[in-house]
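There is one chain below, alone, in structure tokens, taken in the form predicted alone.
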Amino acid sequence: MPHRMSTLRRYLGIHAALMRYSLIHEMQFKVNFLLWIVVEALWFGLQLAFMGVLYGHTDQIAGWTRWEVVLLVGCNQFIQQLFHTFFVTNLSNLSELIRKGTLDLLLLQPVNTRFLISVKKFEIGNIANALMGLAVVAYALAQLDRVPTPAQWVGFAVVCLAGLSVHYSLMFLLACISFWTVRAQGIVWGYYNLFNIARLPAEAFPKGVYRAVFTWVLPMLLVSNVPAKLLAQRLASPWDWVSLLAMAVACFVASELFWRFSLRHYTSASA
């Protein structure tokens, strides 16, 4: 146990150092930093405006009221921006590490290589956009006259972390295709763009292949809907959040197995 705690502190220290370096780097380009926040905020505003247009013609979408869907959009924004903060840039860069041979150097470091690849860069600007999503969640709850209990807020944090784990594992798995294709940024960013699907309730999509794929194969709907349902008190049974937790574990295991398989078939750039 003491050895594990020492290892954990070591990795947390490395992560903190990488975060400080990313922050210093971002502050060297303050205008770009602020513009990125503004652009993301405008895009988020357009999503909310789109929902306003939809509810100008109807009272409900698949049984979801206007403010319940706004809550869902806020949850999706919160998860998406946190995911971008920690992982998207890093995972999309894996193909460049392979192509340029930089991965060889990372493999020689006395630190877990997957850890280094995953957290090398920290996109601090997206934290502000994640907080915007959380603010919209709080406002929507006020409009719905819902006051989640402390246990529900803890549950919300847990399912959001599970959702982040699902997205991270699946994008990491897709990024590992770079070991064969060299360039796989299109696949990785294609997955990220699917977040747009998650701003609508799963019930809005007809039952069939499409809904099944985006719930269980590329689980955009599962990840965004469960936190929103939890806060909106729409969870009729624990099945949804149990499914999300199980999905998080299964996706991480699958990504780790594929990562190890990919490394066994990796031909060093110096070979």
Second form
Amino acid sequence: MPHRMSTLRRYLGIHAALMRYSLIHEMQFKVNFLLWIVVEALWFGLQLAFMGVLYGHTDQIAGWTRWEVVLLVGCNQFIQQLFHTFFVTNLSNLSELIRKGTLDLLLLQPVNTRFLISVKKFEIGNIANALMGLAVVAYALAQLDRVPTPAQWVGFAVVCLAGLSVHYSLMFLLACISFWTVRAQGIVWGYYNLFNIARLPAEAFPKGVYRAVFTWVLPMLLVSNVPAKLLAQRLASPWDWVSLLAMAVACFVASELFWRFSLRHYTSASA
Amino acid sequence: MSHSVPAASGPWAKYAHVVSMGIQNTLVYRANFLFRAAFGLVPLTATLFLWEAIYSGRPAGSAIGAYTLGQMVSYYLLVTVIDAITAVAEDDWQIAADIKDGAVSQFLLKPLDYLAYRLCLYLSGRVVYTGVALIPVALFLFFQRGHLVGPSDPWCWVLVPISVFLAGLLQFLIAYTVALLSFWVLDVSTFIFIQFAFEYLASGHLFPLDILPDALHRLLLWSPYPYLLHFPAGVYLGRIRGDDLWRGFCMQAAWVVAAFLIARFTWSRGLRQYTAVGG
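Having displayed the form predicted alone, please output the structure of the form predicted together with its partner chain.
Shown next: the complete complex, the earlier chain at its head.
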């Protein structure tokens, strides 16, 4: 057990050092740093505006009221921006690491390679956008007159982590396709496209292939819906959060297996 | 496509050459384009489901902002098709890169106009993208054929292509001008995304603009954005007719001319800033 602890502390130390390095790098371009926060805030505003226009013409969508959907969009923003903060840049960079042969260097480090690839760069600006998402969540809760208990906030944190882990695992898995084709970047950004459906109420989708695929294969309709339902106290049964946690584990295992399989097929690009 | 045309055949020959070169270059990305077009259908399907859910909560045959469900679905399908034909793909990033790494220098020496050159590459990119995207989009349209509304008027076969053509020109000129900001700023991508956010909303990509409150809708019609998607789609659906139709075409043409002048002005101003890095 003490050995475990020291390993954990070592990895946390490496993570902290990488974060510090990213931060110093980022602060060299302050205006650009602020502009990126503006860009993300604008797109968030756009999502809210879209819902605002829809609810100008209807009182409910598949049983979701206006403020419940705002809550959902806020939760989705929170999770998505955390994903951005820690992982998106790193994962979309994997194909470059392979193409240029830089991966060799990382493979030789005395640290888990997957860990290094995943947390190399830290986008601090997106934290600000994640907090905006959280602020919208709080505002929507006030409008709904719901006050979550401390236990519900803990549950919220857990399901958000599970959602984050789903995004991470799936994008990592897609990024591993770069081991076979240099054009995997398009596929990785394609995943980014799928993100868009996570902020919609799952009940709006008729039972069928589409809904099944995006619940049980690429669980986009769970990652943000479950946290939002939990806070809005709309969870009908524990089945929802149990399936999200199960899918989070399944996606992570699948990505780890595929990663190991891919590494076995890796032939370096550099000399 | 043969283009061993002697220089004597006029200035068109060299630009025809650029187009064919552009087509060959972008054909390399056909698999990427296919992924892009196919992945793009996933959020589109989601949006259509969302609208179906909204309409199902109302009495059958009811309309939102004078759109029946069929017209609403058709609107989104039209926007998808027009977007596939006109959207800029990599053009703005390439222009920014040309400026950053000094590749524009050669255009100052060659008898080739940079704007015309980029326009040719944009056109060739659109030809390839439309060709590739046709497969998934046509399949999708086939599955949605029950909802698809036909053109409102025989004249549409003339008017819609004209408005889509003008929309393409406008789309290119906007992207071109934003990319030229690279003459002044370090990283133009933030400006590209900020511009795109406004375009996404005000062009009618997210929802048809005429379900907005009337005053807001009328205000937006003075901006260039509705003429990228909302206007051509509205012409097809017969929602824009009579005086509005001719006024719309005039506004669209006026914005194309204005965007061209702004692009030229920005270019000449930018060149004064330009210090050919890497020459």
